[in-house]
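First comes one chain, alone, set out as structure tokens in the form predicted on its own.
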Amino acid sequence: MTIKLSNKARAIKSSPTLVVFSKAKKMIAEGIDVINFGVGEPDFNTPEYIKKAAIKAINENFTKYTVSPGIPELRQAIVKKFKDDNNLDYSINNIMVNPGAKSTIATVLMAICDPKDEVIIPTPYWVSYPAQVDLADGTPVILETDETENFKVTPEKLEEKILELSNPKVLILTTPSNPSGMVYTKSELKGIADVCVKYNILVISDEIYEKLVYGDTKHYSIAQVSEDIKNLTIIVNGVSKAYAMTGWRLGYAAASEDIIQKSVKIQSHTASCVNSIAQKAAIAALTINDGSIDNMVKEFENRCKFLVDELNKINNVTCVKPDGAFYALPNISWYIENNKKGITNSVELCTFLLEKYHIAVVPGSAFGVENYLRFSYANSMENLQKGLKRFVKGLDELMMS
């Protein structure tokens, strides 16, 4: 008997980042020494004070269902975080907690999208955005940027794209960016905000890498620009990246009460609520600072400088220096266009590098930018050094007959 799956299920592709990670893990399990530049999580352990809060919750038997939007004390901690870090005023009725920021975005999209609503996604984008829009019955619309613009959407390009569309509804904005590491300035956000307010465009502002910014760079949320844009903005954040808590699966959103209420209704029929123990751990993450996060950020900054400097030393490779997150996005178009191995795209190049030189990098096509590779520097300095040597050897071989 043949079972017919839904058109929606058949149309969704696997996450390219997880495909690379899975293949690399399989090779590692086989005893192959693979340097993994593909993973999107800190290589640090969750800080001890957060783990102790979770153990305390278990010992106190805090192991039952919670209310769907999250326990009040966690939502109050998130309210305080927005006030302290972003000078934004919310109440707990403006906050919902979800099983990861990815789930937050998917739930919010279901709450705000009707069929044929157009969702503008600037390149390079996080791999799941288009798929999540499809799952919510919206229409993903790709807005191209390039490295001459530091991979940032401009107000002019945004307005031009909006005017081309029949039913523009949402802009997805990411700062700091995965995969480029670019961070929008306050003035850049103001220009984008003015366009969104003019055309009544909602903004999903993905700020999951907020704490991971380097040098003199400051993180700003677009919701800080004005009350008008704040009313149109859904901020998405979480504890995964900044607190090395990826496996704990806890994200959150801040938005107008109406959007939050509708999103909570959807969550009540899907995930029900977030893991109760993770919620207690997240309170500790947001309210205690033992310096471990600052140390992690300093180490990421050192690795960033090393990786980008070394990439830019390679012949015919260029890499814009990231301002945040833990990714670099080198341009390898020359090697795709001029290699002697018949490689024609970034996926084929990544496959070659993984199978022959045992380094796992993610193809730029996964992020809507074909001639690039994403390197994660959530890895030891030793592995960065070793992996870069393999990368250079791999590129050299591409030019051999």
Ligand SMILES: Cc1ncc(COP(=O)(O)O)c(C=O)c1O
Contents of the next structure:
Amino acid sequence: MTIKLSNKARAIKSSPTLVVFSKAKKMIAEGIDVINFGVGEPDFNTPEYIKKAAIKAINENFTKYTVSPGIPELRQAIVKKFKDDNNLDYSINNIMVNPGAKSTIATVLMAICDPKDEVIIPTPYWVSYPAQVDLADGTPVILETDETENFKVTPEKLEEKILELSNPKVLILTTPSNPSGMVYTKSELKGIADVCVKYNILVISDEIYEKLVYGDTKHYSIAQVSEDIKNLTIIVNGVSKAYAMTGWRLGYAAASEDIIQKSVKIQSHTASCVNSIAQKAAIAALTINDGSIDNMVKEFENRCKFLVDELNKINNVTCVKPDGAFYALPNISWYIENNKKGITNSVELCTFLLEKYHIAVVPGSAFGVENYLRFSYANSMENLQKGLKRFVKGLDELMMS
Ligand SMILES: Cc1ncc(COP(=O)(O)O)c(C=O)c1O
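To test you: the structure above is the form predicted on its own. What is the structure of the form predicted in complex with the ligand?
Okay, now the whole complex, with that chain kicking things off.
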């Protein structure tokens, strides 16, 4: 008997990332020493004080359903976080807690998209955005940015795109960015905010990498620009990346009460609520600081400098210096155009590097940019050094006939 799956299920494309990584996993299981540059999570353990809060919650039997938007104590801690970190005023009615920022975005999209509503997604984008818009019955519209503009949306390009569309509704902005590591300045955000306010465009501002910024870089939220843009913005954040808590599954949003209320209604029929123990752990993450996060950020910064300097030393490779997150996005177009192995795109290049040089990197096509590879530096310095040597050898071999 054949089972007819839904059109939605059949339309979902499997990610090009998965193709390379299922192969990498298989090789690792076979005992091959693969260096994984594809990691999307900190290689640090969740800090002890956070784990203790979770253990306490279990011992106190805090193990039942909670209210759908998240326990008031956690939402209050999030309100305080927004005031302290971003100088933004919210009340707990503006906050909801979800099982990961991924789920936050999916839920919000369901709350704001009608069929044919267009959601503008600048390249290079996080892999899940287009699929999530599709699942919410919206229409993803890709807006290309340029390496020469540090992969950032300009107000001019945004306005031009909005004017081309019939139902522009939402812009998804990511700062710091996965995969480029770029961080928008306050004045860049002001330019974008002015356009969004002019055309009444909602902004999903994905700030999950907020805490991971380097040097003099400062993170700003577009909601800080003015009250008008704040009313149009849904800030998405969470504890996964900042506190090395990817497996705990806790993200959150701040937005106008009507968007939050409707999103919570959706969540009440899907996840119900976030794991009660993770909610207690997140309170500790947001309210206690034992210095472990600062140490993690310093380590990421050292690795970032090393990786990007080394990538830029390679002939015919250029890499824009990231200001945050834990990814670098080198331009490898020259090797795609000039190699002698018949490789024509970033997926084929990643497959070659994996099979012959045992390094797993993510093809740019996964992020809507074909001529790039994404390297994660959520990996030990030793592995970065070893992996880079293999990468250089791989590129050299590409040029041998
Ligand atoms: C840009 C971006 N947004 C959201 C997420 C999802 O985070 P979470 O683990 O909280 O679901 C990720 C995870 O890779 C990400 O890179």
